[in-house]
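In the form predicted alone, a lone chain appears below as structure tokens.
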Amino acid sequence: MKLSGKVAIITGGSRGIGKATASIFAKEGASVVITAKDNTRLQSAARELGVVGFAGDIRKNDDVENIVKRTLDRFGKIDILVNNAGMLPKVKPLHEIPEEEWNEVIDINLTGQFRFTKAVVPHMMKNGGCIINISSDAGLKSFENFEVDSYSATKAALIHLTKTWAIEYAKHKIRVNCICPGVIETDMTEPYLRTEADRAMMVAEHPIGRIGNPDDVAKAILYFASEDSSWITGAILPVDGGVTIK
């Protein structure tokens, strides 16, 4: 159990990668609080998994600050954080994306991480913690035919906070690290994977010859929580099957 005693609140936890972590948290002791803005599948995935659900939209400063009360009236503190709430837009050229779509994607990608690690941190500064951001191998690197700007920017942005964090409050004992994923089957990415010819051209992408499930990005997750990387802070590790390293 190498997350006994241990609260943590995972956000865009009602599916993909955040359902994922927070199965197997709650397997390894975890006392876990899944977020999300659509309560209804947000309550649904917390019964299958027997964990809390508490509602909210990353982009509202209120109900961001309303989850971490709640999570800390009803556990008493929070160990852990994991930044894994997003969205990716549709595929476009830069000069077609609207300046709203930018602005909320940057809202809910990179700001969106601000707010929840500004509301935990000042109760993580009283024995310490573990923040995980959830980047991209987007934001390592750039993709022919994968267009879409703003979701980059954030993703690279957020491996340079990581990296901002973990210096800012290492002396607290908070740990602060990134995982970069490549194509992993999620929601998010169905649209990419329609066809076999789609997913045969994803596949030949990946030098391990497979895409990424969840379970593969929890169980890295697991390890940044867990006492496993305990001396580790500042890392950014791709968890994408060898593309960034093509």
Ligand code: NDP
The other form holds:
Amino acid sequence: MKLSGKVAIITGGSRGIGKATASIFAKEGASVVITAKDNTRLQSAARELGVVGFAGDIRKNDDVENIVKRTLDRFGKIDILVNNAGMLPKVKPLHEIPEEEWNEVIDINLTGQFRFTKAVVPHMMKNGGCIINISSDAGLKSFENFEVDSYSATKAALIHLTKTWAIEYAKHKIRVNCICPGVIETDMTEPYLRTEADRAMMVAEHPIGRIGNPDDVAKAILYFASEDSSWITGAILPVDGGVTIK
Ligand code: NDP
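Got the form predicted alone; any chance of the form predicted in complex with this ligand too?
Time for the whole complex; same chain goes first.
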């Protein structure tokens, strides 16, 4: 097993990509903590996967610190952090974005990752560790008719922070890598995949000829979390059926 004896926190682990990652990590021998806001859905996912669920809002520093403390109380250490929690605002042009919405997206998708990383790093500095940031193709390039500027800004920032953190903490044996998914079938993308025409348009964006599923991303996250990638840090990996090479 690739993660035997490892302790992992996966933010936004109650559904979608985070839940698929928790499932694979648990099968690979890790002790897994998943986090989310909605505790009912979180506990149901935790029961289903045989992992631990600690609820909290990534916008609240106290909640983040509480999750990290409970993880340490329960497992004694943290080896892996998957910064996966995120939200996608409604598509609209820049001049129609209310400032409150802009700030909320930054708070969840960027400052939230800062909060978790800041809380976890001092503990990882003792034995080393792995941080995997979940960005997006939208952080790598602009897409026509996908006007989510605040989201794209947070995802681009996460790509750069991956390199910054990788340099900053390499001396403490903490590796930091980043995955940029294309369109993955989850609750987040469900509104854009409702009709056959929408789905066909999304499929056509991806040279491989299909949209992704959460396992496609979870397997790449496992790679960055395991010793298979022990000489890799600061890497940005598109997992996107070829979208970004177009
Ligand atoms: P989902 O919408 O399926 O799940 C989002 C997860 O994040 C849920 O567990 C949710 O739990 C949690 N979350 C959201 N807001 C908060 C908050 N304020 N505090 C704590 N937890 C929160 O998303 P996906 O699985 O689709 O996406 C996962 C990551 O992958 C995101 O960062 C997303 O941007 C990125 N991504 C997704 C793509 C896709 O096509 N699906 C493409 C590219 C990147 P709850 O609601 O209970 O709080």
